[in-house]
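Single chain ahead, by itself, as structure tokens, in the form predicted on its own.
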Amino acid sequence: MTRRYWNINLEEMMEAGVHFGHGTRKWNPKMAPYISAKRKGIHITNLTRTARFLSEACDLVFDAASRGKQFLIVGTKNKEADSVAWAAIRARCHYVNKKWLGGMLTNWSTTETRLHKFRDLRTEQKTGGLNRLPKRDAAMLKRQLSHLQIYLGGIKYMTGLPDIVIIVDQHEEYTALQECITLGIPTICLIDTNCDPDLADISIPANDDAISSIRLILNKLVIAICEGRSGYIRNP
């Protein structure tokens, strides 16, 4: 995998509290390596390894879009969850920023049966199907349609498992990252101080909880993603 320059800035980063972690006593003593200092009883993250890792993420990502892989972005909490619809659609990614349901990859066949579904009333509400029923059921399955857009709206899309997933938060997104694990499908994971950096392929350390921090993360990642996917259309 060739090594390539990504424009990972220290003076940016810090700009956006990548470097903030968690209170001193919330933390997880296998993330020591990449932590620098203790300021007012916060860990503060050694960005020169956030930089590192960032970029060898930026790498895989775009050696994986330029080959036409598919990518799954993960980030359930409310205050990320826009971040993450944006970033994924920028790249052309599936995404779930609602709620994970369980067994989403490690029972496809079910999620997949779900999202027949999805698409089937998606296309009868769209060719006017939904208004000739009677009321009550048209008013069923509107219901049936809103909860599954909710959940499954942004893999709408996906036909088969991800080949690589990216995590926003270790914590929240435990049982997503142990389904990859179990299934064996590559993972970028942020990290922040209260992790536990040798569960991901790629941990990226930085704060989970700041949406600048986010944003400028899942930027960097959308960046090389779009410049893989640019290749790839070029030379199919």
Given for the second form:
Amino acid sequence: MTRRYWNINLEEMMEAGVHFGHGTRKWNPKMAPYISAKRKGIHITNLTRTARFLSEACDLVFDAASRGKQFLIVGTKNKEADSVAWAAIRARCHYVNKKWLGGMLTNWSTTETRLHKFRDLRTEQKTGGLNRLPKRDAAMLKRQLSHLQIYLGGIKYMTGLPDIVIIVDQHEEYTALQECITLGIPTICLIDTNCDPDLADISIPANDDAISSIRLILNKLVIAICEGRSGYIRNP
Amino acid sequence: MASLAQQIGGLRCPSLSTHLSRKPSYTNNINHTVKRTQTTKAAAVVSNAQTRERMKLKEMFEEAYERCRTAPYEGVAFTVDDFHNAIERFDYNSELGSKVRGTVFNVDANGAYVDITAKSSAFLPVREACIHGIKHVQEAGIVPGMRDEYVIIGENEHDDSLILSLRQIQYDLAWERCRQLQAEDVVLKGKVVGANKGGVVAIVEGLRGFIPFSQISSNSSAEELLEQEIPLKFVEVDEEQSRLILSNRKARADSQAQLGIGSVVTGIVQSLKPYGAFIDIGGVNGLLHVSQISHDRVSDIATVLQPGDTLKVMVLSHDRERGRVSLSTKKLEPTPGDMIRNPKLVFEKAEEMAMTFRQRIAQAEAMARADMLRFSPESELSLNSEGILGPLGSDLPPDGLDLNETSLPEDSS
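Mind sharing the form predicted in complex with its partner chain? What's above is the form predicted on its own.
Every component of the complex follows; first up is the chain already shown.
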């Protein structure tokens, strides 16, 4: 496995507020090794460990991308929805930024049926098939289409289970994480001081509330994916 | 292959059953083996190339994790000490009432999300975005990407986000502006939005100000003034007590500055009072006292004047401070008592009478000044050619004063 230099520097991370944790009362004692201090009733995560984990995660992701693996980014809080979508589109991976439907991965066959329906509806809309129907039917189909677009819009090109899943907030996406564990899919997760670091495979202790910190970490991973992909495209 | 997997699964079974009843121990090894057994079970069910790939990937991940744990500082560009030193610099304060700078990154129907470099993002509700009432933050000019200063007014317990407000800052600025404008004595336009028992309420610089009825100089009543813009001046600006009092009369009085004393203007009678009548001249209400209507004694004003009458009056004095004008028709009567008997004659002769009046005033003043000079010649004042007291010897024409041409003072009767 190659070890590359990802530009992870202290200034950037501190400016984005990556080192802030949650309130002191809400911590998970398993996070003790990653917490370095306590200020003003808030835990401060140790950024050296964060940087270490982040660089490891970037290496792994780079390797996987250079072998042509599929990624899935999950982040459903409405504050982060936009950043998740933007990052995923930039890295050309799948994403889920609205509610994670239960069984999306474990019940993949049903999800696949829905995706087929989504694809058919889209082709029909593009070819103008909806105009030939009576108005009520056309309205119903349009509603279904918008519904599917909202929930499955990010995974419309997915053909099978993803190889690596990146989850933005472990507290929120607990169901997604459990699904990945049952299926044995490796996960990279952003951990805050109130989460469990043992659940995911690689857990990056960081701040999951501030939008700038999420953006920073996603940026690094996305850069790694892009670089790996470009290597893959050049010599598959 | 399947049997081998099952064997492995079988071997691990005892530890699996004890997994549920084991005491919580924080060794990661057990966790990882548990995870691997779970996936092995999954693999036992669907053992194909995909799962094998996934297993390999998982192994890679775990190796990486082990590496992280065992060599925690390898390959990291900075040290723990740097980090500790830098914590001080990047601190944030989230006390209520403190100002922060932030960038807007998302706009919603309920407000805007602002990124302040702190523990969590902050929210700016639409009600707090602007002093005026608006429905969407875009009307106040808040778009994603905008960098501005906000003040913290609260904290959302549920997700630890802060609630911001722009209102406080805008209020402070508005009060400051009002104070400055009051110092400069500027006339502004304000829109009337409401009325109450004592006057009307108008909005000026985003703040609500009160105008008492006595300070409104226009003819219309409160209902007609609603939704209109009228010129206003500040009377009182007090931020602590939240008092902002404005006056229309003062603003109008200023604009009527060209009303010189002794000038004749046309006016319409507004209202009658026991002590006189209010005449509206060019927007400013002047008082025509009962004693100033005519030389003869006027017992009942209603016989002479009615509301709505047009008549010419002369300006006696103009108190700009309080916006009051004193009027008179007495001086305009050719013969005393004309006002009562023959108002139309007074109307026509008004200009002539006013001119005579002015001349008389000027003469009287000149005499008074000459007297003053006689009594105190040692003060270095003299009359220059316009009859205005001034310092000696400055106003003589260069080629000498020709005594033949000086105008003689007119005879005063």
